[in-house]
Structures are given as structure tokens and as C-alpha cells.
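What follows is a single chain, given as C-alpha cells, in the form predicted on its own.
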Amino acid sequence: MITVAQVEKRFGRVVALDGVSLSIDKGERVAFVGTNGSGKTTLLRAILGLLRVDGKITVCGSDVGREPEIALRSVAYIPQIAPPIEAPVGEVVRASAALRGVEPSAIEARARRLGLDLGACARTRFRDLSGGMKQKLLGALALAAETPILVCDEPTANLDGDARAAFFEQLAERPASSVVILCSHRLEEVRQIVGRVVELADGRIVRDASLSELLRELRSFRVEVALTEAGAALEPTLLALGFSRSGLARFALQVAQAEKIELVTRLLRDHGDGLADLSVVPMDDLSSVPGNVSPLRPKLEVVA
């Protein structure tokens, strides 16, 4: 449904996008992630035809640069920064409903689920709404459009917990064939809705993987060891490796997935005789342990 081919964008000497290529197929839920300045918002804006870029972007087979009025019929957008619209809320709702061919009542229903009463603020200028109210209205407008593609740039940044939950409930109700592109700094949001993660850095795609693959790489573990009497001399070695004391003759260290196997292999190979116990516990399993302390398991058992 969306193809991006060798897209580049410069702002003066700053390279915002550097030869970015990807495709997003029907039914995919994709997260764009990266630090500030990585290029993710620039890429979103390029897909939406809000920026002129070098390269080619198509949406549903139409070239965004040459025929945006056709390409973008299938797209709804929730921006990170609300536009400074002077018109009253009621007019904004009526105009959006007419452009999208939906009833104003459909927008009102979406807004109500997000905790916004459009009747109570119909005469208020959009720009005079609070940040949270603006975000709820923009979300309601995009959701009510029921387009095949929904693009969201930090869509819940100004929402309270109830509104955030209601927003994701409505996302979950979208047809399985629809595309959702989500740009967010909240990992819990990514985990709820997407199946694919595209990570950008310095204007380039540095990772394009399934969410499950990414979470496996990012998952952290607590490695805990207990020393025998004879192994007490290992204490300086463990401290040098980054371990900290967790009890009498016990030491613990938090490591990432990629480090786990190498560390455990090294401990067993070089210092196994001095270990009375070794355990590896996923950090997300620790929430069920009283006091958030990893239990020591039978000798040299590795759980993960």
C-alpha cells in the first residue's frame, strides 16, 4: 500500500533523510522509532506529501509527489503538533465530515469515547482548546474517517490514561486489512498495536524487524551468582565485570539479551569451580518476586 524508494531530504546542510527505502503492505501495523532528529517525523511528513523530497513515494499505487489529491484520499493523519486553526470546533467538525463523507455524529461519537464533549466546546476556537482537548479532537477526526491507512505521530502525547486507553481500543477495532503507522516514544504503545518496527538514526533505516525480534534483542536479564567459600577470591573479578553485591557471597548484574550467553559461558568456563549457584532471570519475571529480588535457583540452572 505504501512504497518509499530512495527518498532523500535536506534542510540546508542537515541530511534529514538519506536514501530511505521501505514498503508497507496491507494490514501491517508499523512503528517508526528513533531519537529526536533521527528522521522519523520527516519520513512521516514525506509520506503525507507535506514535504518535497528527492526519490519516490507511492500510496495505494499513486505517486504522492505528482498526484497527492489521489494518493492521500486513503490516508488519515494525527499530527504531533496541532495546527493553529482559528475556526470554532463546530466548524472544524462539519468541514472534516463533509470532506471525508461522514456524518458529524460519527466524529462526535469518537470524541465522546475519548472523553471530549464536542457540543460543550462547539463555539470555542480550536486554537483555544487545551492540549489534551486538541489531541482528542484530532484523534476523533482521523478515526471517524475510517480510511485504509492511519498515520499517527505521537498520538497520545497529551492524553490522560483513560483517553489513551480509549484511543487504543478504537485502534484495535480497525479492520485487519487497514494499515497503521505509529510514531511514539512509549514502548507500551508500540507493544499494544504494532507488529513491525522501523528504527531510524541520522536519516537512515538502521533496523527493520518484527516486534517480537526487537523485544528479544532488547530484553534484559538479571544474572545472579553465589560463591563457594573457595570462590570468595572471585569477588574482585565479579565487581570488575559490573556485578554488585546482592547478599552474603551473592552478586547480581543486569544484562541485555546479546550479553547474556557470553557472560554465562565465561563464568561457567573460567570460574565454575567457585560458583555455588548461578541463575538467569528475565527482568519482566521479577515483578512476581517479593521485593523484586531474583531467587537463587538450583545450582547452575539457567532460566530464559
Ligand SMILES: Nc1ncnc2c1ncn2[C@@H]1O[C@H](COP(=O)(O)OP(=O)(O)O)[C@@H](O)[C@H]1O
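Here the rigid core means the biggest group of C-alpha atoms that line up within 1.5 Å when the two forms are laid on top of each other. Numbering follows the first chain given and starts at 1. Note that the coordinates shown come from a computational prediction; the quantities given were computed from them, not determined experimentally. What changes on going to the form predicted together with the named molecule:
- In a rigid-core overlay of the protein, T228 has its C-alpha displaced by at least 2 Å between the two forms.
- Once both forms are fitted on their core, a CA shift of 2 Å or more is seen for R266 between the two forms.
- Positional change of A46 between the two forms stays under 2 Å at the C-alpha, relative to the superposed core.
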Second form
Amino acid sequence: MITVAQVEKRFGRVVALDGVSLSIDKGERVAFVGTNGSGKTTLLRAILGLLRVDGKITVCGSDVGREPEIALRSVAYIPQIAPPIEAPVGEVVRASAALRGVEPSAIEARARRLGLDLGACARTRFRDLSGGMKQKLLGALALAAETPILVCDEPTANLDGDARAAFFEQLAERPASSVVILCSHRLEEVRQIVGRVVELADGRIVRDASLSELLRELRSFRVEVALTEAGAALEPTLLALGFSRSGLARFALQVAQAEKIELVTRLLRDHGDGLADLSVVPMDDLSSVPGNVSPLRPKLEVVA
Ligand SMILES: Nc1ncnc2c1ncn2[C@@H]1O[C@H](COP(=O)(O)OP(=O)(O)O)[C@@H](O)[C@H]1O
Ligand SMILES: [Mg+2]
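Output block for the form predicted together with the named molecule, input the form predicted on its own:
Then the entire complex follows, led off by the chain already shown.
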């Protein structure tokens, strides 16, 4: 549905996109992640035909550079930064409804679910809405358009918890064949929705993996053991395995999923007598994705 081939974009000396290629098929839900300045917004804007780039981008078979209007009919966009529209909200809603061929009431219903009463702010200039209200309205406009492709740039950055949940609920209701692209610097927030994660760094794709692959790869565990008095002699063995001291007669080591079972089996089999306690704590799945600032809380699970 979307192909991006060898796309480059420079802003002066900054290379914002550096040879980006990817394709997105019908029904895919994709997150673009990466630190600030990695090129996410530029890539979205290129896909939307809002930026002139080197390389080629097609949306539903049309070349975005050559026929932007054809490609864009299939796409709705929630921008990261709201445009400074002077018109009152009611007019924005009517114009968008006419453009997309939907009823204004459909937009009002979407907005209501996000906690925004469009009747109450119909006369307010769009630019005078609060950041959160603008994001709710832009979300409602994009959701109501019911286009085959929805592109969202940090769509919930200004939303409160309830509105955020309501937004993701509406995303989840979209037809299975539709495409959703979600830009976020917090993968954790979008993990319920997406099946694929494209990570950008310095304008390049540095990872393109399914969510389950990524989680498997990133998953790590903290193995902690407490020694019995007799087990004190195990200290050199544990240090040689890479453990470090974590308390009185306690040692800990962080390992990847793949190494966890072997390590625990070996400890129990060869040194079980010297262990007073052994625990395995799953660590944050996603914290090692750049820019992802909010780790999941570790969950304690006593293995033996
Ligand atoms: N209109 C612009 N003019 C100049 N530089 C820009 C412009 N848009 C983006 N950039 C630069 O391109 C790089 C990528 O920016 P952006 O795509 O917005 O990153 P992200 O959305 O991942 O935070 C940054 O270095 C940014 O400063
Ligand atoms: Mg951005």
C-alpha cells in the first residue's frame, strides 16, 4: 500500500532522511520510533507528499511526488504540531466533513468519545484551543475520515489518560485491512496497537522488526541468588559467571532470555546446595529502545 524507495531529504547540512526504503502492506500497523530528531516526522511528511524528497514514494500505487492529490485521498493525517488555523472550530469541522464526504455529526461523535464537545467550542478559533483540545479535534477529523491509511505523529502527546485510551480504542476498531502508522518516541504506549516497529536513527532505518521479535530480543532478566553459609565458597564461581555482589551473600546478574534457562539450570544442578534463594526478575522489555523513557515495572517471580 505504501512503498518508500531510497528516499533522501536534506535541510541545509542536516541529512534528515538518508536512503530510507520500506514497504507497508495492507492491514499493517506500524510504529516509527526513534529519538527526537531521528527523522520520524520528516519520513511521515514525505509519505504524505508534504515535502519534496529525492527517491520515490508511492501510496496505493500513485507516485506521491507526481500526483499528491490522488495518493492523499487515501490518507488521513494527525500532525505532531497543529497548524495555526484562524477559522472557528465549527468551520474547520464543516470543511473537513465536506472534503472527506462524511457528516459533521460523525466528526462530533468521534470528538465526543475523546472527551471534546464540539458544540461547546464551535465558535472558538481553532488556534485558540488548548493543545489537548487541538489534538482531540485533529484526531476526530482523521478518525472520522475513515481512510484506508491513517498516519499519526505523536497523536497522544497532549492527551490525558482517558482520552489516550479512547483514542487507541478507536484505532483498534479500524477495519483489519486498513494501515495505521504511528510515530511515537514511546514504544510502550503503542505496543498494544502495532505489529511492526521501524526504528530510525540519524535519518536511517536501524531496525525493522515485528513487535514480537523485538520484545524477544530486548527481553532480559535479573537473576539473583543468596548463598547459604556453606555456599560462601561459591563466590568465585559466581563472579566468574559475571555475577556481581548485590548484598550480604547475595549476587545478581542480568541476562538475555536465551541465556536465562541455561544459567538457572546450571546453578540449581551444580550448586543447588549452596543456594539459600534464587529469583528471576523480568526486566523492562522496551527500555532499551532509544527515547523510550518509561520502563515497565519489573514483576517479581520466584523460581526456586
Ligand atoms: N523544516 C525543517 N527545516 C530544517 N530542519 C529540519 C526541518 N524539519 C526537520 N528538520 C531536521 O531534520 C531532523 C529530523 O527531524 P524530525 O523528522 O522532525 O525528527 P523526529 O520527528 O524524529 O523528532 C532534525 O535534525 C530536524 O532538526
Ligand atoms: Mg517528530
